[in-house]
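One chain comes next, on its own, written as C-alpha cells: the form predicted alone.
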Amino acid sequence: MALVFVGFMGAGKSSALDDVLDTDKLVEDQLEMPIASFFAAFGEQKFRRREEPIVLRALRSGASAIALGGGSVLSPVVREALCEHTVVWLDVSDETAWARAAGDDRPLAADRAAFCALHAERRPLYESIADAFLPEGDRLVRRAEPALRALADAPAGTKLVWAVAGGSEYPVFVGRGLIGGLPRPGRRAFVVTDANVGALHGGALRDTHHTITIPAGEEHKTLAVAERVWRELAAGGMGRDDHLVALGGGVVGDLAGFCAASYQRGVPIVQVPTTVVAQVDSAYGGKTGVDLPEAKNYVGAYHQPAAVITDVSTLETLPRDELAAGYAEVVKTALIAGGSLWERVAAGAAVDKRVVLDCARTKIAVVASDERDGGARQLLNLGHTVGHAIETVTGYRRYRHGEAVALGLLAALRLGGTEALRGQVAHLFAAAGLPTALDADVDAEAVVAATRLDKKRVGNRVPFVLVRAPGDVVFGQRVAAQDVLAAVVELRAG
C-alpha cells in the first residue's frame, strides 16, 4: 500500500517525500516529450489516453510513495486503483498553486481565472477520494508522514486530517473502531473519563496506566473537579514522559484538557470524543476550562491535543436527547461553512461519519487561520454569546450544552434579520428533538445581563456573530441591548 499523492498544480506532490514516484516524470519519458509539447501537438484527449496506463503501471510498481498528475485521477479506472491505496490530498490554496505553476509551461497553468476555475472544479473530486487531508500541500508531509502510514493499519475507512494550530500539528482520525489503537505520546496512559463513558467504552482502551472517573454533567466541570483529577495524577506519579486521555464529551474533554495544560505546566493529551458535541466542534482547536458561577468556561488555557481520535461508533450508544443535543453544534457548523455541508444538513442528513468528518475540517481550517480568537474563530461562537448567557442564568443544570446553543443560534438568526433561515433552521431543531423556545420562567433580563459576561467582549461591547446566509457569516458586529433582550423575549414566547 502506497501513499499516492493528488492535488492540483503546485500542491508539491512531486516533492512530498524524497522517495516518491513522480507519474509525470513517467509520462514525459514514455512520450519522449515534455507534457506541456503533446498537450499543444495532439490536445488533452489523446495526452489522458496515453497517461492512463502509465499510471496504473505505477500504482502496481510496489513504491511506497507515489506522485500523480493534477488531472490523473479524472480516470475512472485510476480512481478505482486507488482504491488499494491511502489517498493524500495535498490541498493549497489558488494564490500558492498560482505561484507555483504559472510560467512553468504546463499548460493548463496559461491564463489564471481558468486556472483558478479549473482547481474549482477539481477540489469536490480530490475531496471524495481522499483517506488524508494535508492542508498546506507538500510542507507539512514529512512530519504527517508517520501518521499517513498508520492509516494502512486502521479500520477500513478511516480518514484523518492533519491540524494545525499556531505552533502545534497533530493528526485527527476519524472512522470506526479506532478506540482501541490510540497513538502513545508518552510513555504510559492516564485516562479522565466520566460514569458514563466510562461504563461503556472504557473497556475499549488498551494498555493504560490509570483511570480517573468523574461525575457526568456541566455542573462537574469545575475547579473542584479539576483538583482532584491533579492530584490523582500527583498519586499516581504521573510525569512529563506520559500522557492523559480525554475520553468522553464536552466537559470530559474540557477538563481533562485543562488538566493536562496546567500539571507539571503541560502534559500531552489525546481527546477521544464520544459525543457529536465533542465530535463535531469541542475536541479540536485546543481550547480548555472549567466553569465558575459567574460565566461559563471562565478558567481555562490553550493546549493543543497531541491527537483525536474520532470513533463515530460511540455515537451509536448515546441516548436521543443527547444526539439532539450535539445535533446544534452540526447546524452552526454547516452554517459557518455553507456549500455542500450545509445542502447536506439542510436536507436533513443524518450525523454519520461524512458529516462528523466535514464538520470537524471546517473547524480545524478556522482554528488554523486564527488559533486564540483574535479574529476569524470568533465565527465558531455563533449562537454561544446568549447560549452561555443562558446555561449561565439557569445554573448549568435546565439545558445541555447543546440545547442552549440551539436558543442562541435562533436569537442570533433573528438579530441577523435572516428570517426564512431561522424558521428553516428552527424546524430542523424541532424534527432533531432541540428546544425552539425559552421556558417561560427564565428571567429575560438576566440573561441578557449574563451575556455582557462573554469572554471576548471588549470593554463594555460585546461582539456578536451573525449570519447573513449560508456560508456568509460574519464576527465582531455590535448588537443594541434591547435588540438583545426583543430577541431572547422573543425565544421565551416560541
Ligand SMILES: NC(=O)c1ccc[n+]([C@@H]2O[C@H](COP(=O)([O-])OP(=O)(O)OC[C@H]3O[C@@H](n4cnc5c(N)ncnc54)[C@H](O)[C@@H]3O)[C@@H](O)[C@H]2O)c1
Given for the second form:
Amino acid sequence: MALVFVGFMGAGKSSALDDVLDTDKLVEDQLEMPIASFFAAFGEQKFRRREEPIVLRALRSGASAIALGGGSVLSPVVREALCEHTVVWLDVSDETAWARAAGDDRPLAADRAAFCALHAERRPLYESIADAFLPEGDRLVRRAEPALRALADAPAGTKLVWAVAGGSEYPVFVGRGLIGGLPRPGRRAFVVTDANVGALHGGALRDTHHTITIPAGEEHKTLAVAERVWRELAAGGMGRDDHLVALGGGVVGDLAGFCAASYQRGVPIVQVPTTVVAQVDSAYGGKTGVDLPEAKNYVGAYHQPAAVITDVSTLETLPRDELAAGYAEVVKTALIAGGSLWERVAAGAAVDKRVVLDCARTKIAVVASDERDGGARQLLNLGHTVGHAIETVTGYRRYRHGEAVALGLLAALRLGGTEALRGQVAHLFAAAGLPTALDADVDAEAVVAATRLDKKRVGNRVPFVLVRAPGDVVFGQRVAAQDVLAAVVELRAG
Ligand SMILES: NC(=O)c1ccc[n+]([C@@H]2O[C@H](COP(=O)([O-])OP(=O)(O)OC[C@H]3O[C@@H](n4cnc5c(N)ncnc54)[C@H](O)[C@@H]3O)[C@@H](O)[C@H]2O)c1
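Return the form predicted together with the named molecule of this protein as a structure block, the form predicted alone having already been given.
Complete assembly follows, chain above in first position.
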C-alpha cells in the first residue's frame, strides 16, 4: 500500500516526503516534452489519454509514496486503482496554490479566476476519494507520516484528519472498530471512563495499565471528581512518559482532559469519544474543564489531545435520549458548515460515519483558524449562550447538554430573525426527540441573568452568535437584554 498524494496544483504533493514518485515527471519523460507544450499542441483530452496508463503503472510499481498530477483523478480507472492505496488529500488555499503554480508554465494556471473555479470544481472530487485529509503546513506530511502509515492496518474505511491548533498537531481517526487497534503515544495507558462506558467498551481498549472509573453524568464534572482522578494517577505512579485515555462522552473528555492538562503540569491525552456530542464536537479542539455550581465549564485549560480515536460503532450502545441530545450539536455544526453537510442534515440524514467525519472536519478547521476563542472559534458557541444559561439555572440536572443547546439554538435563530430556518430546525429537533420548548417553570429572567456569566462577555456585554443563513454564521453580535428575555419567554411557550 502506497501513500498516494492527491490535490490541486501547488498543494505540495511531489515534495510531501523525501522519496516521492512524481507521476507528472514520469509523464513528461514519456511524452518527451513538457506537459505545457503537449497541452498546447494536442489539448487536455489527448493528454489525459496518455497520462492514464502511466499513472496506473506507477500505482502498481510498489513505490511507497506517489504524487499524482492534479487532474489524474478525473479518470474513473485511476480512481478505481486508488482503492488499493491510502489516498492523502493535501488541501491548499487558492492563495497558496496560485502563488506556487502561476508563472510556472502550468497549462491550467494561466488565469487566476479560471484557476480558482477549477479548484472549486475539483475539491469535491478530492474529498470523495480521500482516506486522509491534510491541511497546508510546512513539512507537515513528514510529521503525519506515522499516522498515515497506520491507516494501512486500520479497519477498512477508516479516515484520518490531521488537526492543527496553535502549536499542536494531532491525528484524528474516524471509523468503526477502532478502539483497540490504533497506536497511542506514551508508555503506559491510564484510562479515565465513566461507569456506563467502562462496562460497555472498556474491554475493547488494549494495553490498559490502570482504569479510573468516575460516576456518569454532568453533575460529576466537578473539581472534587478531578481531585479524585489526580490522586489516583499519583497513587498509580503515572509519569509524563505515560498517557491518559479519556474513554467516554463529553463529561469524561472534558474532565480527563483537564486532569491531563494540570497533572504534573501536563501529560498527553488520547480522546476516545463515545457519544455523538463528543464525536462531533467536544473531543477535538483542546477545551477541557469542570463546572462550578456558579457556572458551567468555569475552571479549565486548553490542552490539545495527542490523538483522537473516534469509533462510531460505540454509538450503537448509546441510549436514544443521548443520541437525540447529540443531534443538537450535529445541527449546530451543519449550520456553521453550510454546503453539503447542511443539505444532508436538513434532508434528515442519519448520524453516520460520514456525518461524524464532516462535523469533526468542520470543528477542526474552525479551531485551526483560532485556537483560543479570539475570533472564529466563537462560532462554535452557536446556541450555547442561552443553552449554558439554561443548564446553570436548572442545576445541570434537568436537561442534557445537547437538549439545552437545542433550546439555545432555537433562541439564537429567533434572535437572528431567520424564522423559516428556525421552523426547519425545530422540525428536525422534534423529529429527533429533542425538546423545542423550555419547561414552563424555568425562570426566564434567571436564564437571561445567567447568560451574563458567559465567558465570552466583554464588560457587561454578552456577544451572541447568530445565523444569517446556513454557512453564514456571525459571532460577536450585540443583542439587547429585552430581546434575549423575549426569546427565552417565547421558548417557554414553545
Ligand atoms: N470541550 C468542548 O469543546 C465541548 C464541546 C461540547 C460539549 N462539551 C461538554 O460535553 C459534555 C456533554 O457531553 P455528552 O453529551 O457526551 O455527555 P456525557 O459524557 O454525560 O454522556 C452522556 C451519557 O451517555 C453515557 N454514554 C456515553 N457513551 C456511551 C455509549 N457509547 N453507550 C452507552 N452509554 C454511553 C454516559 O455514561 C452518560 O450517562 C458537557 O459537559 C459539555 O459541556 C464540551
